[in-house]
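Only one chain is included here, represented as structure tokens and corresponding to the form predicted alone.
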Amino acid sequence: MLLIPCPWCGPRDETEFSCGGEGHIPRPADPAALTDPEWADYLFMRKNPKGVHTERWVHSQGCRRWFNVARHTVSHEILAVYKMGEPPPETGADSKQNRT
């Protein structure tokens, strides 16, 4: 079970949360000019790596706010948690990368 902490409410257990994908990845400016192909690249075309990844949250069962968490996807360590618009902190994720 992961304590994910909350920039607003502090850490909490994960099943007051709700992943959103994969963070920081900007809407299309217009999305009517896409193709099918470049839409459907934008809707499910996702990074799936082995080590840090940065990934949308939504505390749901607490102040239903979103926000970015930089997370190891071996080991599920949560190296940083920041609000939405900010960018993402160094978390030293080449160096954990090259360890996995």
The other form holds:
Amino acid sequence: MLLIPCPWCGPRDETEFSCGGEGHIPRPADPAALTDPEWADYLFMRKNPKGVHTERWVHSQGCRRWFNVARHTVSHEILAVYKMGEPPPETGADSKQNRT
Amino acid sequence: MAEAYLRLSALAHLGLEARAVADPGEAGVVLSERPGRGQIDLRGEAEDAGFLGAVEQAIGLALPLEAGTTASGGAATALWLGPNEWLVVTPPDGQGAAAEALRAALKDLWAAVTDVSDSRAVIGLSGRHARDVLMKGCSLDLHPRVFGPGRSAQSAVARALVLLHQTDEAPSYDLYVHRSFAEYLWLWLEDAAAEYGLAVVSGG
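Now that you have shown the form predicted alone, what about the form predicted in complex with its partner chain?
Full assembly next; the chain just shown is listed first.
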């Protein structure tokens, strides 16, 4: 089980949290202007890195707040926890895997 | 808001009053229900001094701003639920006046006042083995150096969502649990406490 450090409540069991998938996917400013492939890309296409992944988590059994986690998908090591709206910190993530 | 005469404790059917003893004696664990407490969910901007001041003026309570802490003032106690959310606990049937005072004080501010008194039952757990009972079903670090009187936390006890509040060093805890889970949690606590000797007292 992961021990996830909630930015507010401190370290808690993974079972208290829910994962909201990949983070830092902004909603298109003008959805109506998107082509179907672009819309599908926004909705469905996600990174699946072997390495550092930035994810959204919510402390659903605690303070019920969303926050971001940078997690290594092989070791499950949590490299950073930061609040919503903050940019991802430098964690050595492979920039080539970032979506455009 | 339910009419006061219609409010029924979530554990009324267990007949706890009939089992209550006046003196728990040597029992290692003492359980009680604390029925009827008023509970108000309060949301607002913790960074806004105007909001904090208005709350203090309305109910005489300075809201706790640090995660997992509580504060008492006036007749109420506030438990931290999130960076912009608190549970204001009042004596039985005190929630109406408190909610009214808060609404009047906060009407021009970015805030929400919701009476949630009927959402949770409150179980009192105390005695020298109270911590041992909680440790069977809760993954929080409850050691006194981390979690002492005045601390609160939202977590799970025996997989039921519980808002835990330590009220004194006995140690005594108040467990706020959604009322549909109240019977389950009570029976679980009784089972977990059996080995330490259990007494039921009137919670009042």
